[in-house]
Structure formats: structure tokens, C-alpha cells
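The chain below stands alone and is given as C-alpha cells, in the form predicted on its own.
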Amino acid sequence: MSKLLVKVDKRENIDEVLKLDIGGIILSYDDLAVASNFYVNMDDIKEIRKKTDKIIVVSLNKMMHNKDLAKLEEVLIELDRIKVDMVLFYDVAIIEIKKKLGLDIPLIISQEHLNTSINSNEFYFKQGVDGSLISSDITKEELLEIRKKTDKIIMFTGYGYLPIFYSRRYLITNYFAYIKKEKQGDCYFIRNNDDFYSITQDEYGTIIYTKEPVNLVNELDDLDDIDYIVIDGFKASDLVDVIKNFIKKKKMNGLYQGFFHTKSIYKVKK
């Protein structure tokens, strides 16, 4: 049966959420990691893993430069050490940093858009991946084959934005430079038909999201085999309701599920 691991919203709501029936959480690591409403360093994580014998997953979700690298080192050097329970990347420089130390900490691959097939998680396997959160960019039947065809960690969002689009330029600030106009936030919203979609900037670069947040509470009968089911609470108004929504498989009407079932296929022109 699969597991609920949420990535907490708000600093101030850990301790709310970890009283709730899920099997952990999971924390963004400050310089090491984007795409999070607040960010971790390490005495946070040794003080949360005092409190509680959850899951505790850290996210290092960044794409690393040369100059994060002694610093991405030492974190996971002590990561390892405090024992935390699994390490979310993107940078597959995270791999051979722990081959060339020696590490133990389970990895698990994170990269939005990619890992979308069998053959491709199971090469990260090969070179010493733990598991995978696979891509919400496929469908349900899609992720099933991938989960039987491996006995390493899978998980799948079940709730949450979707990063669409990404860009390393400051497109928002770009933009008002364009128009002459004051820049007021780092969080906007690009309209296409009747739809909203948010875009937000920061100092790593620009992201697109979906126009409304993903929500699997529905399906969570057919997901039973994945190992851990992820809530994603980044700007989310009403995470707890959200987790609790899921313990209790609540059904629910006119969700958004983006490609769950939906195939996404693609013709080359004549």
C-alpha cells in the first residue's frame, strides 16, 4: 500500500503535518534546491528528525554549478551521517558525488520531464539510483508498467503544481524592462484563452505551472503498488485539507489530473 509523503508548505506547519497519517515529508535545502515556499539547512533537519520517526526526504532539486559543488559535498556528507531517509535530485552529478565518497543515503531521481520510460530508469538504476519520482508527463497505465518492471523505489505526485516550462533567464523581469513598468513581485500570471497559468521567477531562473493543481485523490485504489504517493504543497492554500482528503480517499468532482489519462502523442508533419 502506498505512502504519503508531502513536501510541507509552510515552516510553520511541519509539526501540524507530521501528526497527520502519512509515512513522512519531504524539505528543500537552502542554496541546493528551487521550486519550494520556504528552504531547510541542517540544524532544521537535525531538529525535525529528532521529533519525529517519519520519513525524512531532503530535496537537493537544483541544477548544480561549480560553485555549489563543496557546499552539495558537505551536505551530503552530513545528510549521510544523521541518517535522513532518502535524498530527492535532479543533478546527476549527485550520483557520482556519493560513488566518490562512499555514502550510503538513498537517491532518488527527480526530473520533471524525463524518466518517462522503462528503459530509461532502469539505466539509473544501473549506476546506483535508488528509485525514482517518476514524471507526471505520462499516464496511468504508463507508470503501472514502469512499477512492474523494477523492485526499486517509484513514486508519482498525486497532488500539486506542475512545472511545465522552465527557463534560466529572468523572463518576468525581462519583460517589465520591455514594457517600461515596475516590477512588483516574482509571481505573475500568463493568460491563454480562459485559462490562468502562474509563472514565477527567482534568483535560479523562471517557471510556468499548470493552471490548477493536479489531484489523484480519486485513483488512489489503482496506485496501491507505488511505493510512496507525493502531495506537493508548493503554493498550495489548503495543504491539510489536501493530506487529509487523501488519508481518507475522499472522492471528489472536476479534478484536474493533467495526463493521467491522457496520452500525449506527437505527429511529425508531411
The other form holds:
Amino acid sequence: MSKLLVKVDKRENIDEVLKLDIGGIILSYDDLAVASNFYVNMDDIKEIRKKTDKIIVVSLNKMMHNKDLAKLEEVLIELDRIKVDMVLFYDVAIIEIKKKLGLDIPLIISQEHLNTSINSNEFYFKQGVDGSLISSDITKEELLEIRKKTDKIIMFTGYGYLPIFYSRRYLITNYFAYIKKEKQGDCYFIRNNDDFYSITQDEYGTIIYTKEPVNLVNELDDLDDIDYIVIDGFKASDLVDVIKNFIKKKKMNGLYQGFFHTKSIYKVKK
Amino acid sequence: MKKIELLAPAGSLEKLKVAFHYGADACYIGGRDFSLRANATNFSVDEIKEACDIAHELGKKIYVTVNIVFHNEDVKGLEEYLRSLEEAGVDAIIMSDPWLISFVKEKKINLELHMSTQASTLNYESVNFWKDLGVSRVVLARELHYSEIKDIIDKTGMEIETFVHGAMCSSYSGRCVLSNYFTNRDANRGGCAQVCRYCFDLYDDNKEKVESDTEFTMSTKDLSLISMLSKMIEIGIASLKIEGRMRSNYYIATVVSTYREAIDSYYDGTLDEEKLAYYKKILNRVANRDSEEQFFNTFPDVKGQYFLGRQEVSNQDFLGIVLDYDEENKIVTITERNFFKKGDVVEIFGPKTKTFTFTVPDIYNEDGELVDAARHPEEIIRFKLDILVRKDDIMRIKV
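Having looked at the form predicted on its own, could you now put up the form predicted in complex with the partner chain?
Below is the whole assembly, all chains and molecules, this chain first.
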């Protein structure tokens, strides 16, 4: 039976979200995580730890530069000490640091577009990684095959806008500089046919998200063997409502499911 | 001091020969499977073997890209393919999916492993991670300042390859699947439709259109680090990679020969500002897109972006290739690539021919008839030329 893991979208929601029948929450760590609209520091985590016995997962999903490594080490040591349940990560530097420092903290790899096969996940499991938030770029059949072939922790995004482009550049700022207009905020949309894709910028660069949140609430019966279904609160209009729908497995029409039932192609010429 | 490697792209055997002829130390090529650029011609296994034979005869190297991000279904035929690369004598494979490291070990396939830029390696701990697993070279992410690259080299001792010239992803490599979500073509398996070069209307948070004559795009200018060459050598980079497996012979010849000359000038102590300015001019002419130094020396701003849509002007500089030179009668035979005529000021260059400028004299067609211009691609043209040139030298408009 899957548990729900909720990436919280704002501080004010934490208590309400924790009261719901969920497995735990994901918190994005300030300056070491991206693609969130709510970030926490160590004091926040300690405070939240006191409030709940539910699972706390800390996301450190930024791509690290050399200058980030000292802080990353400090944070990992402290997260290990206070026994945070899991760390979600993108950069393999975290595996190296965990080994080097002899830490016990469970690591969950979350590389968005790279964990697409049983083999690449197995590779990381052999390196001491404890689980994987599987890429949403694969189909249901591929996901279930991965599930079948490992007893490690498997997570999958059940709800959320998926990052589909991440640049280190400040693309919105650059555009407004070029057209000589003033940028109003850091959140815009690009339009492709009738679809609007959110594009956001912060100090770590620019991210474009899917046109709609992927919503797999109708698929939950088939995903029972996935350990954790992630509900990503980023830009969710009413996160609590979304969670309640997932708890009730409320069937809905017209949901966007990304590649869950669609295979991507790559050879267009014979 | 070990001389820095000049690593060129080759999309075909012909391009590979051009790259080696013009001074590349190594070429990277893609096979017909398991390689990004899935829709390029790419090399058959027999052609890879031939490429290795050509390279090794010249004391040069071949690296083969096996750089897709695998799905469960993609493993079919992989073991046989990797064994055929081993048998062909490939010097290394460039991979991005790390399970290939364990796969190659488990299957006891003797292939050196280079970690692709698709893995977006940005720091020394990540480099150490790959090093501990037996990767022999890391192609770093393009989003690094030279001080970070130096720090990585100093702290890891790893053999580091970086891009020196060519087109760039606007995103961190591997972190863009716009192509998947806009066109259903899988970017990380070689189907990239280059959506980052599309133009879009931009809307604000209330979905009101931002009014402008210029549309929004993620597109970046190309990378050109010719001005940073000395620094790249001095901080200890092992290999300089030129992007462009799908580029033309002329592009490959020009870019490779320019970097070859610049690198050699550095080592013989003659690289100066005047030479760099000339090299820059040549490189600017050969591309049909503008270039910048991007992240290597500064943080790219609006100047690193391209807001002109896809209106890239086709380059007409490449005029012809020397087929033959009759030393006795001082007659050169050229196969034409772009229009030229008597009176045009042009130049010829080649690996053993120092670039020189001249004015096109009377020109004659294959039948010896005087013609006013060379108008047709692959037309055979002859004219008098007092300076010795060699087969496969290139004639272009004066830079």
C-alpha cells in the first residue's frame, strides 16, 4: 500500500497537511534545493520534527558547485544527527560525501529525467543509495517493471507540475533586458498553441514546468506497490484539496498524465 | 607538459578524415544506436572500425558516444555492440547513463569510460565519485567558471575535458525535456527537436501577453573560447572539445585548423593578441551564429542570448577544394562549392599550406573554356596560381 509524501507549498500549510492521512512531508532546504516555493532551514526542520512522527524527507536537489560543498557537508552531518528520515538529492556529490563522512542518512536519488530504467537505478542502489524518485518521463509499464525488479524504496510523482527545462541562465531577466522593458516578478508563461507553460526564475536559474500538473489520482489502484506517491505542492491551487482527493482516490475526468500512457520516440528517420 | 588534446566531432568518415587532416588529435563519433543525435547518419560498426584504423595509423584516437539515457527497453543488443567497439579498437566511450560503468565491468568489456557532459558534473566531489568508479575522464558541464574548473582539476587530479567551441544547450545538459513534452521526441535518447530555439509569446502571471516585436526564446549564442585558450591550457584541462557532429566539412576544417594553429602557437610561444584577433575573425566568419565566452570567464547575461529566431544566414565563404596542383605549369584544379569569379579576393589554407591571399585570375572550366564565373557546386575549375597548394586545401573568401 502506497503512502503519500507531500512536498509542502507554504509554511502555513504544514500543520494542516500533517493532520491528514499521509506518510510524511518533503521539505526543500534553503540554498541547497530548487523547484519549490517554500524553503526551510535547520531550525525549521528541528521544529517540525518535534511536531510529528511522520516521515520527514529533506530535498537537497540543487546541482552543486564547489562553493556549495562545505555547506552541503554541514547540513548532511546535521540531518544525519537529528535523524531525518530521508534525503532527496540530484547531485552525486552527496553519495560521495555520505561515504566520506560515514553517515547513515538514507538517500533517495531524484534526477528528474535520468532515473528512467531499472539498470540506472540499480547502479545507484549498489552505490549505497536507498531508493529512487523515478523519472516521470517513463510509462506506467516501465515504472511497474522497475518496481518489480527491486526491493529498494520507490517513489513516483502522483501530482505536480514537472520541471521540464532547467537553465543556469536568467532567461527572463535577459529577455526583458533585450526588449528594454521592466520585468514584473519572476513568474511568466510561454505559450505553445493553446497551452501555457510556467517559466520561473530565481537566483539559481530558470525552470520551465509542464503545462498542467500531472495528476495520477485515477491510477492509484495500480500503484499500490509504489512505496511513496509524491504530491508536489509547487503552484498547487489548493494543496489540501489535492491531498484529500488522493486519500479518497477520487476519480476525476480530463486529467493530464504526462508520459504515463504515452511512449516517447526518438528515431524519426528510417 | 603534456600537450592539450584537440577533440573534433565527426559525423561521417569523410568528416573524420577532414578533422584529422586539419589537425585534430582525436575525434568523437556516434554509432547507429545508443547515441544522442539519433537522426544523424552516424557510423556503422564497420565504419567505426575503419575510423579506428585511420586514427591509429596517424597516432590519433577515436571516442564513441554511447550517451543516451537508457529506458528498460534500450538494452537489447548493447553487449554485442560494446564488444564490437572493443574489437574495433575504440579508445573510449563517452557515456551519460552510469549503469554502463557497472555493465562494462560485469561483462569484462575492455573499454575506457568518459563521463559525458550530459551528466552535468559541476563539482570536485562528483568528479571524485566518477573517478572512484573507474571513469578515466569527465567532460564537465558547460556552466562552470574557469576558477571552478581549476579547483576541480587541482582537487581530483582527474583528466578533464571541456567544450571550447560550438553550439550549447541553453539548459544544463540532461535537464531539458522540452522536446519530449512539446513534440514527443525524447531528448535524452537522441530525439531532441531543439525546442529551446523556438520562439514564444511570453505572458505575465495574469496571462497577459508581454507586448514586444521580439519574441521570447531560450536560445543561446554559440560558445567560442579561442581568447581563453592560454588559460584553458594553463589550468590543466586535458582535452578541448569542439561541438558539431552534424556540421559541414568546411566548418570542421576551418574550426579544427584554427584551434590547431592556436594551440601550436601557444606551445611554441608565438600566440599573441594579433594572432588571436585573426583566429577570432576566422571563427566568427565560419559559423552562421554569433558566439560568446559564456560561463568560462564571466556569468552570461543578455549578450549570451539569441533573440533573432532561427534566421541563420547560410555561409557562402567556402568556395572550393583543391583537387590537384600542377607544379610544372602552376595550374590549380578546384572543385567549386560556392560562387566565385575572376577578380574576387580569396585565400587558400590547408594543414601544410600557410594561409595566403590572392586575386582570382582568368578561370577555365573542365573543357579548358574561359568562363566568367564558377557557378555550379562541384564544377571543376582551373586557373593559374604561382604559390604551391596541396590536394584538399580549401579556398574561401578572404577573412
